[in-house]
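This document starts with one chain, in the form predicted alone, laid out as structure tokens.
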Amino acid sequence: MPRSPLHDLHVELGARFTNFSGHEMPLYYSSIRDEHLTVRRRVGLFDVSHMGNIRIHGKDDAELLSIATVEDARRIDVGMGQYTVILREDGTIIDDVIFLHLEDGFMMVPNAGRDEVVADWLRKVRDEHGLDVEVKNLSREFVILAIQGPKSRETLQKISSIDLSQLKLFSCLRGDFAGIECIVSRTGYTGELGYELQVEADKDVFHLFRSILEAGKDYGIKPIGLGARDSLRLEKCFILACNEFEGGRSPLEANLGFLINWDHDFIGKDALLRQKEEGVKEKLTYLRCVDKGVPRHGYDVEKDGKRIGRVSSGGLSPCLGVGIAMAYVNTEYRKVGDVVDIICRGKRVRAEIVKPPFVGKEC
């Protein structure tokens, strides 16, 4: 099993170890609440290396993103980034990803073991339309680090020239980080203030993890791990490509029409039309719990007896103190106030419909 290779440091700090998408990443450090709650009120450090690198590099490199996503690249500038999703003809969804435009190529972040297949599919994308663009999976060469809350950019500060204030949401570019050159952009998937570092895995990437950590100590930074991000993401309504993407669903089921660039032709497309004249059967919905209870992937959602949709993505939040979900449901059953049934092994929590985010600012 694949292993961050600052896996003897994580050791050194305490971490307990989880596998997730095949490979061994520390899970907490002291606990899933206490990590959780350091990042929304101060800062955190998480080792995210299990996430992909591919190198999209070429004449045609920007043409191949426009294709093979729902954005247009070519609109991109260099040392700005986007979010979006790669389709397949039917319009459902491979990944979701970040790109960063460098001054050399692009840089695609794929989910955790999906880069040999979001590879292998811009690699077919660029042989049937005979592109002149080379495509690298370069995530065993690499460390991502994401450094996470509202305490985040004085601390990258102390050990950078680079004025981070000047960084808005999605740019990036390369520079010096206690001495090491990163990729750094103003990325995150917390909802929070945050950048993350992508550095060569032979760089050493020890020596910029403590000095991270030494950076925050007057934050009270602490190293955070996947339990915390899960339970970060949640709250903030992001996606969990492994669970809202979960049998071939589309960007308009998931809620992610609003990446789509319309103004250009993507693979999927025609797909998307179709659906979006025709709707969608069911929708991603965000669920707050009235009764005590933690739902979870998989519990069966209901309207007076009836199934009306299924949860992708549940747990109890650290901010509220409360059982939260997203669930994809039936679309005749949504409306923002309205209460329904979640089966949490075998027991009814009634649940209220919200809109998102679940957290804003008030934790």
Second form
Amino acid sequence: MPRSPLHDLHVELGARFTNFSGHEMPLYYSSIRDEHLTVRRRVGLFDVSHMGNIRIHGKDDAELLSIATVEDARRIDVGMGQYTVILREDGTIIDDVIFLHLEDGFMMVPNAGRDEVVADWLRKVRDEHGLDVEVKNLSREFVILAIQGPKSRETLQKISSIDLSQLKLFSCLRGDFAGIECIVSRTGYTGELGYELQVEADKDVFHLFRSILEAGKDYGIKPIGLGARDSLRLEKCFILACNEFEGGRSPLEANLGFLINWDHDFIGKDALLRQKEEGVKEKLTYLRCVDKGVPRHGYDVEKDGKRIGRVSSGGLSPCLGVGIAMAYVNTEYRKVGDVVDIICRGKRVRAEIVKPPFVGKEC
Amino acid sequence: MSEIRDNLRYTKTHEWVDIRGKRARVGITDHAQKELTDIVFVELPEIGKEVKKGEEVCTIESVKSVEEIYSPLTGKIVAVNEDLADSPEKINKSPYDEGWLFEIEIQNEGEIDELLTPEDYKKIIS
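Since the one above is the form predicted alone, can you give the form predicted together with its partner chain too?
The next block holds the full complex; its first chain is the one shown before.
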């Protein structure tokens, strides 16, 4: 199983590992709940090297991205990034990705285990449209670190000459951190102030990781595993591709309609236009438990004994202390404030339909 | 290192058993709570429920997973640790004392000998 280039350092730091989409990555170091609260209140450092890196560059790079994603990449300036989705012709999502527009082309970050599928798809689209652009899968050659939490800026500022306060949400540039050149973007998956660093794995990534931990020491920084990464994103209602896109979902079902730039042509557009007109049967819905219980992936959602949906992601919110879930629910039953049942291991757990996110600034 | 108490008996599924005359108190081991981490929810059995050895009696949920707890003995549930409903983290903090799960009235004393000794259990988790 592929491991992060930083694997030995994680072992040294006491990590417990998990298999996530075919990668052996840290699940937690001390405690998932403690790591979760560290990111919400202070700052945490994640190794997210299981995510992919695909370099897209050449004359038609922006053109390729505009056809293959729902974003018109030609309007994304150098120094900016964009969160978007790649669709099949039928409008279902292949993957959600971030692409960064760097001075020498684009760097796309697909999900763990999706890099080859995405790279192959991009090449296929390129060839079909006769575009002049190179698509290189560099996933094994890059380490990605995420520094997230209210103290992330102060932490990183200590080891960089870039003025991080100038880096706006989703903007990106190349810069030195602890003497190592990285691509830095103000992006993340926790809903907190945060940054992600992409760095070539043959650089001294151990030194970089240790330097960040040292820089954040005064703020209580901790290394954070994928356990807390999952609970952090769930509280903010962020999508986890392997859960929320399971079985084929369109961005309209996944509440990602806001990502679609309708003013350009892209793969899947016709299907989405049809869906928009006909309406979708199910939509992602946000459920906050009233009773005690922990909803989990795959549990049924019922209203008056009738099955109306299924949980795609669930868990106990460390900030709220109650069960929370995202579920695909029949659109006739999605009224905010209504109470439904989640069937948790044979038991009915009442949950209220709420507006996203589950956790705002209050944690 | 996980704590293993000399005065208790154990199961392969990481329950501990404290034989107290005709009753046995049951919980999960220190090793098990460390594996689970951050226990957030416990579903206890009903008092009076008859259970068979090896049968699922309750579930413990941690942030990351759901684990079944199996009855180490055949008998009737006679007490449950009600405190766990509001403070499931007691299992993490004190797995052998405050974090006990339930008590069972022993029906078949012969089953006691089938439980693991501390030495046997130590071998399993090392």
